[in-house]
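The data below hold one chain only, encoded as structure tokens and taken in the form predicted on its own.
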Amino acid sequence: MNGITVRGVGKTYRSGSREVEALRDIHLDIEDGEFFFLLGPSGCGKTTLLRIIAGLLDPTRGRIYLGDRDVTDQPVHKRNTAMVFQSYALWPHMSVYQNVEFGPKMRGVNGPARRDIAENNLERVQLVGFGDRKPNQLSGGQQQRVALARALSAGADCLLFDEPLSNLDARLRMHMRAELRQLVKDTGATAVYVTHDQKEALSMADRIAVLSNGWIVQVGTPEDVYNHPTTRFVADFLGEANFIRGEVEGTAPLAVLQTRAGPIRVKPELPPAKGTTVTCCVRPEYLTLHARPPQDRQTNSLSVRVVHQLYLGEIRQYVCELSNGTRWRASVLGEKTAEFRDDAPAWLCFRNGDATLLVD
């Protein structure tokens, strides 16, 4: 078993006589052959806890587990870990075939072995015939390609991702989400990836954890994260999302929300307490727009002037104020509703179990 086990880990660091607290009582369980996202915006701690899973820097306080080994006290070439860092960190004086045979190099493997393992690895990238190569010769996306050959290389149990993607075009980085974790998943290593893009998380990963100030907000899917986040910042931080605040009414069969734009009818996990204060979130493209409200207890309708609207290819974007003043977004499929003309009346509709209620 290689999973990753992460117990009550936090890092402080002293800036003068001050201390900042980079994370903060970590706990997480990454199971073996998983493919696990840290998501959050920069400075949440997620390349922090990246380099103390890896041995780069010491925890302050926590054990790290690889597997059923205790790797918080071993230096870096003692994990069976590979990392794959957002610059490369490719030698520039070595060739292709010298940056990925390094691995194997270092644990001792003779040079007719580590040619084959290194071929291999560059067959797998799609880079064969490029192995006399220097990185300077290569494109961005063929740097991070032999990067990911080296680390693929190393045969490592855990593979660490610092935001591998990030120095190549949106084009070109698209296209390389689907092929890394296909080549991840094919490993069977444990992986670990630091990313600031919700696309790319969503896309690639089999569980996300987002971090906010040094915690853990949220664990889960990238699916059940997305459709049902646990806090403002989780449903913020991933898409568009509208808001509302609004009192508990009733709470069977469905939990009823009084709010200043009218009532909106929510289907939660868990309802909440009647006389409750929450914040109904409702994600653009679950909303629809009508000339007249939908005759359907299972849909909430609410009353809107549109402000204006954003033709963008494939769907059509609406800018709605509520009654109370609040503006929402509902992102269309352009050929599912009629255009709708700015400052036109219109009703803003939404299925029970699209909403999700936040806590506050």
Contents of the next structure:
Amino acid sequence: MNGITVRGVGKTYRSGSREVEALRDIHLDIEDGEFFFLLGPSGCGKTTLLRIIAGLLDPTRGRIYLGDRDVTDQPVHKRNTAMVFQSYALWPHMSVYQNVEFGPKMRGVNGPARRDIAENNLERVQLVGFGDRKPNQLSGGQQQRVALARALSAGADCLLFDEPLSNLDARLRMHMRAELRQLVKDTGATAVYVTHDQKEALSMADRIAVLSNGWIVQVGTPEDVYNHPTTRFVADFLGEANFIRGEVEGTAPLAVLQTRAGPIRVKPELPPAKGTTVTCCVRPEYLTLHARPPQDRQTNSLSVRVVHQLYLGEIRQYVCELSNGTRWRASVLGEKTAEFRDDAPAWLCFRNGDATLLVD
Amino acid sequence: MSIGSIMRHFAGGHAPGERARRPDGRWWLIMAAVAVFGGATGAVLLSLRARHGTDMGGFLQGVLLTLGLLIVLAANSAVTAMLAGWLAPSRLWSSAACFTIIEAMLLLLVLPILKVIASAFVLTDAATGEGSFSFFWFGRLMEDQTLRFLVNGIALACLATLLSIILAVPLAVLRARFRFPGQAVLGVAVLVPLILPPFVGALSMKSLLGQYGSLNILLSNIGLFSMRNAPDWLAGGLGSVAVLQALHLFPIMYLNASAALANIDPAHIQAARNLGAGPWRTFFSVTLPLMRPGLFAGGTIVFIWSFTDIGTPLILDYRNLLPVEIFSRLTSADYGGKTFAQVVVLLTLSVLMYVLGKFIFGRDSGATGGKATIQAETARLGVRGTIGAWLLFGGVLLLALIPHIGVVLLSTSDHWINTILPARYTTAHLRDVVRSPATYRSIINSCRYAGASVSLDLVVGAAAAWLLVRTRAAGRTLMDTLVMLPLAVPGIILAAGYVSLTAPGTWFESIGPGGDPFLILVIAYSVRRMPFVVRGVGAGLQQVPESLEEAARNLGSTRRSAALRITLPLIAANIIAAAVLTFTFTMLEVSDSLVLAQRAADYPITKQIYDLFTSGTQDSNNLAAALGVYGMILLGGTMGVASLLLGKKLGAIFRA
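Form predicted on its own already given; the form predicted together with its partner chain follows:
In what comes next, the whole complex appears, and the chain from above leads the way.
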């Protein structure tokens, strides 16, 4: 059992008389073998939490457990975690072999066995034959792989990733996502991965914790956090979202929202209380644009005016103005020529089940 | 004009056809060069005239020298004109400036050295008086102790370097990786040992650690031994010299080690800790190897400094070293072939060590300089740790500052015989130094020499640094080698070169030691301290991204105004610090001062101290110490200013 448990961890930085709360009361249960993501904008505390788990930072309060061990007071080198740094932190004075063999060496593995481990892991990251090179003789992508091999070789119970793909170019980054996930899942180790890139988190994670301002805002599977965000922050941070506020008028069987742009019917997970004000959130890809409103009980239709449009290749995005002046974006897949011109009136439609209600 | 050439015009470039139409650039260049050298020479001349009034001997020599420089510049412009045929206009100016500096260094550094080397290879036939090329003198070296002295010198330098590393690295690590109260104060205090004026330290060492010194009196008072069989702590020969040198020079290592530590990406260290290495293992397998280039950069300086030092061995009266041997021969006016053969041997070795240190051991292993990607985590020391840190810093500092403390005691002691501390104190010596014409004059002399040579250094050194960092001037590798070469050339050898150039019967007799040595001293000082200015300013330039200047130029500023408005303010701290340090070390300069200033009226501080020191009366020792105290105050102040201005970057100045 090598899960990671975080209990009530907080981190307060003191600069002069000012106190900055980097983390406030974090609770997490990361399962054994889980690929867990910490996602949030810069300054949200995700890296701080990762470094506390690694032991590179001491929490101001709270405990960290690796498996059953309470490691809070253990120094970093006794924790048996392996971290992939954002800068890779490959030691420039050591060869690739020496870098990759460092972890086993510290565990007292003898020379030939070390080399076997190194070869094995270099093969896994497809760098066979590069062992005698120095890190600065490798490309950025290759360095990234060496850093990965070094972490894998350590035989650690848990792997920690600090934005490991952020220094790669876009193409390579896309390619590495699937590969990295496969490699990590193959080892069976518990892994924690810090990123601010929502695409990375959605495509690689088993579960994601979204952080903001030192708090964990939401924890869930990628599908869960994307489709059922609980706050406006999560909805906005993971992809694009359109919002409108309204008062709940009816609750059964569908929640009826009275908004300034017209009534909206939503099938909520948890029915909201009548009379409260809630925010309705709809993703651009669930919106469709029509010249005439469809006669369908399950579809909401809002009268809009097309303001302008963006052609993005695979999708065409229309920016539409609702009758109350709010602007919504609708993404249409594979529309070769624009069906609506700027300033044209149209109907913006979405199904009851595609909207989420946020409590705020 | 095509659109392309208009674009190039706005971008500051030149169309290929434009090259031929801009010949006037060269004339501007020549005039600028004349202005720089003319200005420097003019300043020197003015100062000469002010000093001599109607005595025109030195003045005439100055005119002669100026004429010589004009000839150099004429040659320079000829070369430049020739190069204009194949150098792009953008590189023409910088290349010509580069050549000018190369020529100046050839004239003022390489020529004197060659002159010295030349006499070593000449055997004069006693019968005919004709000289012939021969290795005779080198053969003679094999017969006597030269070889043994040389081995001594290498052993000494190794020992001193090793000791200073052992002293400096723990302090640097303590300062960089931990936080404790009083850290900032200790960090600056570490630099104080560097500012000991030579010789006076010796006096005080003898009064404190000699056979009848304070320490022994203290120990015999406690009852450890009787005074009759008290040990002389300074009689350790080579070992004592190495310890003293290490205590004097370890700040250079400390500065370099601190700079090296600051350059290590903390992620490298954290990665090792994360993969299971304990703190010590991490230090030895990651931190120390990554510090290596920095340690070697400082180590090379300390090594050569120790290898060519004559001050400390003279203090301890340890004469089995080649530089000391050469020094005694030169001061006793032995300008024979054998002396110069020794010079050649010493020079070859120190240049060799410089080359080894700089190009082989000190080579950057690649990405060591990589930017810090993570903020370094500094650990706060607890009470026990803080006490330990203070004890370590305090212990090293106490040892290193023994000479300083002794100098202060000596300068204020009225009666100090067979007591631990002086029995009576007085301020008379400190007053007398200012009142006595001889000592007062030496202070004024030193300030004049140092002032003139710092001005010269700043102009030439800053230009050289700029050419090195910011241009692709032709010949800049050669220029770099030449301006840095003085680091590897023992001061005593350069001094010998100037002596040989200005020896009686030569052209420059009247600016030599026998005449008015102002010019030759200023030149000697400038050449010797040029590397500090070049490295100091160069480090500043490297830290100012060129894109800042490019942005200014893009917004309509000319190259020159961008340099003046953007870069200059950003590197002002480096320039001032380099100037201040150069001034400091010029004031402390021993070799040139002792050899080139031979008339009492021309003595700089160091020579005056030496003179008092060797005259041997009790009072003169106190006066020498008092002079030393003034030197220390001056140097301590300038060092503090430099340290405040540069902080951790101070280490960049003491690099090979």
